[in-house]
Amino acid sequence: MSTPHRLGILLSGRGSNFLAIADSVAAGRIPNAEIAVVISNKADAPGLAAARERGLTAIAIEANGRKRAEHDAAIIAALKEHHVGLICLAGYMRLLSPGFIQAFPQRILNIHPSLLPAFPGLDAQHQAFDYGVKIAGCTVHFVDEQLDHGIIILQRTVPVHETDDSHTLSARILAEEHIAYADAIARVLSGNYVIEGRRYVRKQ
């Protein structure tokens, strides 16, 4: 078998995506994968104690008041010091700095939990919400410089009950996040794709 594609994770909280993503490599649906490190700018994120549960390499670089390229600098050198090849924004909680995204071209991904190009930025599924649309759901795409704007790779829909409310909605979004995280991730590192413009072609 080949080597492993090494994965980071950067999260700010609890990190529920992490742990979908370390279910899905520990059962082979992320094919000839591992989590090589999980990075946090929050020293108390449940996310990093849930990794080092798993004994897995978990580290908090803090931004203690350093401008946002400081501190992505640091994160970027531990990235590489555990040569990591794609990385996986799970609930992280700060904009990356374009140095950050250039280091990493087209080897960053995000999941929102909105249909993207609609309702980016914080609190997605309440948007949706009170908007009144009848189809929501999350996006998988590729990080670029803008908020959300990325290459979109996958998108999975859930209808909009008439007894939901914000958080029955934000629930059943969050399942369908678990599953297509760990799909998008499996589809990257395979290989098997082409970008045409803002198009992800998957190859037949």
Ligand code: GRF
Contents of the next structure:
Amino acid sequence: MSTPHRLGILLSGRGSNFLAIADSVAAGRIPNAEIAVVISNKADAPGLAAARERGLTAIAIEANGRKRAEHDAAIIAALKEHHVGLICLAGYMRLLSPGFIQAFPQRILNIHPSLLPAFPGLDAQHQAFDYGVKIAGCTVHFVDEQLDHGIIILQRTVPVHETDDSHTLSARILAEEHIAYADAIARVLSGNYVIEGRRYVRKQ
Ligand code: GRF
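For the form predicted together with the named molecule instead of the form predicted on its own, what are the coordinates?
Whole complex next, starting from this chain.
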């Protein structure tokens, strides 16, 4: 088998998507991959503690008043030091600078809890619920320089029930996020796709 693909995870919070990715790596649902490093911009992120409990390399790189580009440069250096080939944003609550995106072209993924291009930005599940949509879901996409805008790799949908509130809907979406992210990572790592304009197209 070839050298494992090295994933870098960036998170800021609870890290349930990170844990789903780690479980999928361990179970072989993301073949030939390993988590090289978990980085958080928040030292007290529960996701960072969870990574340490699993014996993974987990580091906090806080902004500490630095400008975005300077903070990002420190994160880029850590990712390179750990030979990361694919970066997965998993609840990373900071915008990436253009320099960051250019350092890893088409190698940064994000998961967003809505069916983009609907409801970009914060609290997407609540935006969708308040809007009254009947179908909601999540999107895994490449990161580009605009917020929640890059090429879509895959989406998963959920129904919105009459009895839902935004919390029950969020939980239903989150369960799909955990499936979608691992699936998308495996697809990207396989290299079995082409990009046509804005379209991600799987090769047979
Ligand atoms: C998820 O809803 C994800 O879609 C969004 O941020 C949230 C992170 O949750 N980008 P978790 O930290 O992975 O549990």
